[in-house]
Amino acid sequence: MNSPAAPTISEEEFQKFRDFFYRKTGIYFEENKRYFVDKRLIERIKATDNETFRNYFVMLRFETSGKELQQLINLMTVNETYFFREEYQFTCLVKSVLADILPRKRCGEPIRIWSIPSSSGEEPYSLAIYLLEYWPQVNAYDIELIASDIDTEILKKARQGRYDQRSISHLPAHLLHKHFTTTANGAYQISDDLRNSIDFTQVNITDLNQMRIYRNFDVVFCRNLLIYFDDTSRRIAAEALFNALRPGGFICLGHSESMSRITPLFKIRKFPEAIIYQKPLR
């Protein structure tokens, strides 16, 4: 007996899905992502025992639990990161940014730092390590580290804190030995102290209802996320990040991203180590 033919995605169906996914996530797939999108869509069509895109899309749109949409989000989002990526911004944090923030802190008030997207945890854990190792005043302040992502599966990996050789390849050997242990299968397990120092949460940055609880951050690391959005979604995300910051707070973007091309809300701050963006004090 012949096996059933694999589902196919027509141009019209691709556009329908692209528009739907964009409305839900703010992520817009260009035509050059067609193969990537089709492959993952077909994977989910088969996994849900649907025979056609039409049947699957009806199920996806009207599923009240949102579980299948989350499965798709987890498949469609790209998670490419490693420890100490774009390290100059971490250096800027401990040498310049925190010194700018501290005079505005009241006694006992915590320093709040947000990493979004957290991906599998390399960035927020890098922040924790950098503060511990290179900021002399780390023990004098209460530091809250929050890390968020839209992908629920990648958050599970982040909370687990287990990494391969590629992830730790830019980490200095003495820090690797200090903060990691090697597992039986050769993976690198980050220490429980570091795992417990970060609060991992799930959020869609373009969902304003979800973003309302994210407020009063002193520093936000939002690197290499806005490049996946179109102009409209970038403005929505930029305004949400602006609202998440305290007056005078800072945001670090990826090296190919520019807040000045998205919105006039932020001002440029040029420090010796890096150029980053600041929410005006008033």
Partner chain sequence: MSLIKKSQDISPPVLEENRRTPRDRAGLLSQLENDAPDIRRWAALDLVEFPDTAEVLCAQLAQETQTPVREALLTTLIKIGNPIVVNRLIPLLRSEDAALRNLVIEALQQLPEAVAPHMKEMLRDPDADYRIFSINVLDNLKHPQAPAWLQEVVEKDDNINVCAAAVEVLAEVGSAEVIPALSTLPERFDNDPFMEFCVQTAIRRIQGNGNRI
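Since we've got the form predicted on its own here, give me the form predicted together with the partner chain too.
Only one chain is given; partner chains and other molecules are left out.
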């Protein structure tokens, strides 16, 4: 007996899926991503015991829990974190965003920056390093760096600050040498000074009560989180982020995410280095 034919995705099916996925996530696949998309779609068609793309798509489209869509998003996105990921946003912070914020600061008032989700700490530590190395006014202001995640285990890892080669591969060598030591088993341990410069806290961004204490931030980095939420949770999270920011505060999303597709609460600010979102001043 012949083994079952491998599933294929037709051009029309690809387009149908592409439109749907774009609407749900803001991620648009060009034609040159066909192989990448098809491979992952077929993997999920098989894993969910569907016989055809058509059957799988019906399940994906109407599944109330949205679990399969989440699975697919996980597969379709590069779900990894590393130091200096999407560095242009850090550059934007030190070259443009902070200069925009400073005129609104009262004397002695700290600059508050929030990284959520912090995951294992690469993003908040990158922020700390970037500020120390590339913001000339860093010593003239108090800066509070808060890093939050829903996962307490990942927070413990973040506080520990120990990383493998993959995590630090985008760091310039002189910064690696300056802020890390190498452990006996070849890992990279971030300095205690940096570890002690960040508040790590556990929070669920969609929990209104937990979120009440997160206020008065000048900048929030919330990258590659909202795409994993369903429509309702995304809306709740957007409200929570709005509440967390000071008027005029900024929010950086992942490169494939768009706040404008979620809510009109924020306005778009175009800086030379990046396009980010701002809570209106009034």
